[in-house]
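Just one chain follows, in the form predicted alone, and it is written as structure tokens.
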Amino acid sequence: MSDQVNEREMRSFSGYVRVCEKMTTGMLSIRGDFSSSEFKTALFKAVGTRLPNEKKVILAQNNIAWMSPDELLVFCDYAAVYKISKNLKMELKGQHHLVVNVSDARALFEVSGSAVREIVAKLAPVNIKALEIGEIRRTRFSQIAAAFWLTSEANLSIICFSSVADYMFNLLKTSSAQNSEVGSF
């Protein structure tokens, strides 16, 4: 893992929502066959969490989200990622996977409020309204791939690749700033 994520400062903006960039999460990627009874064993050992439905995300101490039939996104304290990884790989070892920290390629945005529905719906052409809590959601924000779902009516979780990072933020900034409310949710 980069020594930079140290030296970078959390950025945050409050508009008519808060948007806040989660500088030190670790994120594990996971591929596998999840219709296998000993996958789903190894990662309730190695992580703690079964399983997420699909389009789901298990709000847990290390959440777990569901990105495709064979893809699931782990987030926990970037100080344990490695220990999860190797714990992963052991628990997985015989088993057709995929283990990789991807850490420092993605990049966490927590946006907070009683508008962040809105906030999506100016961004994702998604049906926000029909959103569950715990859904997840792939898509594009504006020009760029990104990931989301909600944690409760007023939190909002987005994911990117960090090389986009600047770009998401600027549009969540944007789109929450103060006066540029629709007010349709």
Given for the second form:
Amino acid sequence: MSDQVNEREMRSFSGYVRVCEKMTTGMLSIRGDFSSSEFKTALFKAVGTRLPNEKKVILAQNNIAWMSPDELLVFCDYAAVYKISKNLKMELKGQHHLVVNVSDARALFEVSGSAVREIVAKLAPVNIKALEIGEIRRTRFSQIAAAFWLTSEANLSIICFSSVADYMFNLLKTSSAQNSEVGSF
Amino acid sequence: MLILKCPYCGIEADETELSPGGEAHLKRYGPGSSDEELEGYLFSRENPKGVHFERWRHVYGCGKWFHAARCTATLEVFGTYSAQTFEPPKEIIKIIKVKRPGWKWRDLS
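Same protein, different state: after the form predicted alone, show the form predicted together with the partner chain.
Next comes the full complex, and the chain you just saw is listed first.
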């Protein structure tokens, strides 16, 4: 694993909501056949969670997000990724699957404050009023691909590719700048 | 703004979250086919004012390809359906028949 990520400073910004980049989060991308019971068993054994329902994030010790009809993303400790991926690969042996450590390839941002829905509304083409807590939405934030979910009414998590993390951080800074509140949520 | 419902993940995705894939239900003519067939496959496309069938990819979402039936003049969407098919499903044809009597698209009507 790369040490570079540890050298990057933890970024945060306080506007009318607080934006914070969560460094060194372990992320594991998993692809497989969701209808197979072996896949579900392997997932439960190696990650310790059941398969999330369509478009949902299971908020547990290891968050697990539904990314597409055949893709999942597991969040865990940065140091634990290697072990989980090794176990999962072992459990899935013989099955059609893909397990990739994407910890250094993805960036995770946490936004907190009472106006988190408004921050999304400013940046993404999403009907944010209809979004439930724990529902993941893959979309674009301005010009980059991203996914987000609400962990509560005042807490929002956003993931994007780490190659565009600077762009995302600047976007979030701009949309949460002091005195730029619209107040429609 | 065109809004299509992705049949794979159920998200109402707007046009900017999608990538257009051109006309739907094309039959590929490769090696062994006649020059006319290959030319038709490469260049001949419908250009309707009205009912049209297209391929779209939910590129900023689940990444899956799907089909959409819509009206090119009004942007009315008649429905979206799976990519794993050679022709539009009967339910969608039925909807179009009601909304656009006398419509025609290739050999469908």
